[in-house]
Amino acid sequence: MSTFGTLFRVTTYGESHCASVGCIVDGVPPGLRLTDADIQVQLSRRRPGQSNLTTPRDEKDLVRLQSGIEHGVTLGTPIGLLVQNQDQRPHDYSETDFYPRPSHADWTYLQKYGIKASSGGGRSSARETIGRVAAGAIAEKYLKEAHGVEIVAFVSSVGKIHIPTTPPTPPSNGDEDEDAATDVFTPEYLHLLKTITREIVDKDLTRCPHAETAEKMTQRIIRAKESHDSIGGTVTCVIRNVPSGLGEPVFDKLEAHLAHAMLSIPATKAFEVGSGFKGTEVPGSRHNDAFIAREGGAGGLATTTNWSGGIQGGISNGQDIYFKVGFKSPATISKEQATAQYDGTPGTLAARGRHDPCVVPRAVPIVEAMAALVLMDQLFIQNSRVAAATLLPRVNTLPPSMVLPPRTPAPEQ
């Protein structure tokens, strides 16, 4: 379906080469100050034609608020957002009249619907993500103003080039003590997750915040472009100041919703949260996040480590959430490929058009947007539960193991 969310609902519309793309956002709280400029900043980070590392398609992606707002303030009614398509070239796709592009959605859309868009991939095009990014910018503004939530994504790998994240693996002779001495991530990488900002991310065209790695990534993307090929990569996202209690066990766990959201983005193939696959290599004695009293005297618990990535039992625990999303190499390339036509006749396809040699630099704001949509929806669901519970008489007969202990008042200044 084209709608995402339960209480904060986003419906996107549009194809790659139609007149416009956009979305309807339902569930925005009334009283939020909102202008086109609040949304445009993220759309400009997503748009094509930013550098020689992306597609040269020249779309300004200027957004226009259509409804749900007056005098710069939201009314609580559905918000309509529209972006005109201006630089379409449907004639660049004449080859796809005969050939389904390898690893693209041409063939599967035709199998599902019996009909497909004639050019540009239709709804499977990354143009569809404009609506997601626009809606995500609204969600993000509310999360920031209401809870101080910060969402920052960055490129963590291109091809086989990765930001350094893990300590060297010691030689193993089967001794468990050696395994126990290995941390999941290096202190330097954990510091990056705690301090990274969008300003730092956007300093390099690759959106990789590690200068030495970014230069290698640039050369790798240029090499793919010059050989009429493409290359994939990963985007890492960290979310700070997340309220605890978000997520709906057992089938709607917070990480399950994040995985759903991220794997709905075009070209995604992998998702991991917290320690991810690396955590499978570390014994529980080293991987467990031990609890400590939260700093500041406000009561509650924090953890000494955060290998869980801010989510335990499918519920946010108040620590930073971090996860990684894998993007495959873009399917549409101009290098000749031996393949088959729709009728099964073998042939050779060399696609035309303007395409990204690597999607990950432009995927950064899309990942941030989908993270914001998930948190916004889960926050509203949790708030509705808390609000309903406050209307009931207070229960004082439960054993201490069943209720949250009273918070210690913060010390007077």
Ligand SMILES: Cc1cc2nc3c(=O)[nH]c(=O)nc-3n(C[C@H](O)[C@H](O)[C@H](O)COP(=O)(O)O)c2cc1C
Given for the second form:
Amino acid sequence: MSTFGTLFRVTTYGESHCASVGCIVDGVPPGLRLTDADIQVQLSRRRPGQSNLTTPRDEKDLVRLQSGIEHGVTLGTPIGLLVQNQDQRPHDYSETDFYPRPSHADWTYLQKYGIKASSGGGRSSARETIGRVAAGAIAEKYLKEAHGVEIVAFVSSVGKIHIPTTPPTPPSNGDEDEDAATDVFTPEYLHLLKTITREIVDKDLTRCPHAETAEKMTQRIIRAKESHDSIGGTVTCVIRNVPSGLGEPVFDKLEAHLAHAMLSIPATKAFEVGSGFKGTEVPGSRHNDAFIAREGGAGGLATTTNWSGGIQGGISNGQDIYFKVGFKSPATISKEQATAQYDGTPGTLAARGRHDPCVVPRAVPIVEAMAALVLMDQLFIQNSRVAAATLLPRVNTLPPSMVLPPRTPAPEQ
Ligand SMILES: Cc1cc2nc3c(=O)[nH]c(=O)nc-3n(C[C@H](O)[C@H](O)[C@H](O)COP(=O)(O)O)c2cc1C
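The structure above corresponds to the form predicted on its own; please provide the structure of the form predicted in complex with the named molecule.
Every chain and every other molecule in the complex is listed next, the one we just looked at coming first.
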């Protein structure tokens, strides 16, 4: 459906070529300072027509707050956000009156609803993600102000060109465990995850923070464009300063919600968290994240490594959360493809219209937004549990294995 979240709820609306797109955000705490500009920043990073690496469809995507706010402060009531669709050219899509685009959503929408928007991708178009990005910007603002949460995504691969992440595999000595005894990611990549900022990400049009790789990615995307084809890629996201305790086992584990959120973004095909698929090759003795006393001396535990990606048992553990999302090569290409018309007549489709040769540079703020929506919702759910528990009389007779050790006050500075 078109609504996401439980206590922080976002409903998006709009199709590729209708009058406007946007969303209603319900559950925004009252008293948050908020302006159009707070939201516009992320919409401008998402908008089409940013560079020669994206679709030339020219939309400014200027957002207007419609409700839920007065004197620049939220009222706690639903916030409406609206962006006009301006560069509408439905006639670009006339050949798709006859042909469902291979691997796009034309045929499945028709199968499901028995009717579909006459032009563009309708609801399956990436225009829909404007509402997500706008709502995500509000969530992010709250998360930053309340907990110092930082969410940064970047392009980690385009086609077969990957940012360097893994150490070279040592020569095999015939022992499978020994062969795998290498860390999942290099210290340089782990440092990048710790320090990456949006300013660094935006230095290159690809949104890849590794200059040498970014240059190769640029050439790869241009090659796809010039050959009337398209190419896929991955976006990696890191979330820092995440409060521990977020996520609702067993069916609503935090990584399950992140996967749900990410795989609801158009064109996504894959998701992995922490060490991901690569982690499956490393023995437990190297993969386990050993505990250590948290810095500051006030009690609590941190981990020496973070192959778990900040989530254990479906619950955030206070370490950085990081995950990777795979995006397919966009379906609409102007290269001729042998396919069939809606009525089954075989034919050849060369789709006209303006399309992204690769979606990952524009997908970066969408991934950040969906991460913010998940965290915001899970934070509110956990806060409500904690608030309810504090009203109960304290039980002091439980064995130590059932409760957290008492906290020692932090030493005076
Ligand atoms: C930022 C972004 C831009 C996109 N641009 C295009 C595009 O120009 N052409 C296209 O065919 N698909 C594009 N897509 C993907 C389609 O929206 C999506 O692939 C299509 O609806 C089919 O759905 P599915 O891939 O989720 O199965 C884009 C996706 C994103 C996230």
